[in-house]
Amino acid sequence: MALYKIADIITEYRARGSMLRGRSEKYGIGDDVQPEISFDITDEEIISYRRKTPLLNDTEREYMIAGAKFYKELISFGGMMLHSSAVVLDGEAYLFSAPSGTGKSTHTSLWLQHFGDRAFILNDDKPAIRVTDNGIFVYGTPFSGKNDISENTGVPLKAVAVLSRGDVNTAKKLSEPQAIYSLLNQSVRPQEPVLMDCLMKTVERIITDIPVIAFSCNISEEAVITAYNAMRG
């Protein structure tokens, strides 16, 4: 077992597969602290799994498993994982989030190319968000998707954009039913009611104090400005 600090949380697991050894190695810390959270990913875990994932290979499921396990623990550190692309610009984190596929990765590059040295990736895939008594956080985590994009840090959330692909570059705010709905929806939702209560008030907590909006948008740099100008409110 090895630790590791994630979303500012010390995690305690064994990274066996060269995937996530590798990805994890960037939030490795010293043996002389207590782990807050602590699982492992048995063989009978990555067996079963097997049935479910017939593409992947064992490394990878072993990274996946542990990925969802972290996400689970989480939640009762008022946390919650995000399916998102979060791009920082100037010290605050933007999030995109939407279905695989939609473009929340091509769309934060174009962040990167219109603000240069002003913005970098946080994480490509699955960042890690905390309401802390201090802010809304969101971090990297090792659980970055198939680019590895990722960064061990954590920043203040400044705003959420539901994404889609459209012809025209539209953003409104979304209503509290319409956010809680999308945030949900890309996120792991536990089948236990003390967890999914966790979570809830979280997602509440979010939406209260973040602008959460739905943005559409085609591939140009006036979606950029389009969706900046929004997000700043």
The other form holds:
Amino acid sequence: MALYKIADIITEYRARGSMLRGRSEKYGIGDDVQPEISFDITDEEIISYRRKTPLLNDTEREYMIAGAKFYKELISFGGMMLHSSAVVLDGEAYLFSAPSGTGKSTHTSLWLQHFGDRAFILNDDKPAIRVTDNGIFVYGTPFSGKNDISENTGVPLKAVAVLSRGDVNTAKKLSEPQAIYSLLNQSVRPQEPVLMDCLMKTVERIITDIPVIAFSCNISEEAVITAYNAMRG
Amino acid sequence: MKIKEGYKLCKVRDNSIVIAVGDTVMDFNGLVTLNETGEFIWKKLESGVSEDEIITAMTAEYGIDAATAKADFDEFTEKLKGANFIE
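Alternative state: the form predicted in complex with the partner chain, after the form predicted alone:
Then the entire complex follows, led off by the chain already shown.
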């Protein structure tokens, strides 16, 4: 077992495959501390996951299962995974959430082009959000989807945009029920009622403190400006 | 009439929201928002109160006559049946 600090949580697991080990490496910490989260990825779990994921290999399956386990545990720590591309601008995180294939990463890469050195990608697919006494933070994690684009750091969450494709660029604030639905829809829902209560509390804090915006966009610099203006508040 | 197991009413700010828990999470990934009357009826159904008692409670709670309460009750529970929330 090795120790990692992910989203400020000391996490213990054994990374056997090269994918999980490689992506976890920069989160590694010394072994003189007590883990707050500890889990195993067993052979049985990997084998039973084969049927659901015929196109993956076992190394990728181990990585996926580790991510699922971490993000489930994260809920008890006042956190949630949001399926999104997180771009940091001037030290604050802007999250673009959407189903796979919509164009989240395409849009955040436009932010890098437009803002240059002021911006970087915090996590390209599955950042961790945490509600803390000091505000709501977003963290890069080893679990970032297809590409290993993630930084081991945490920054304050500025805004969330629910991205869809459109011919023109529009942004408007979502109603509360829409915002709640959008956040839950791009996360993983736990089966346990207790965890569900935790997750709903986190969602409540997010929609209370953070703008959640419906953003329809094309691929252009104007799309970046539309989003930025709507999200910076 | 009873709410099926596997659904949970949550309060998020002023929003009353029904979501799935347990194995039902696999089948129902949606979310249903209830208005005030819906929340009132849902809670009663959840605690096993009978239809007649709920309608009486509605007349007291909202100052409406029994016929109106029954119409509201029927409309709401039809929707729940349609969404497969009650058995």
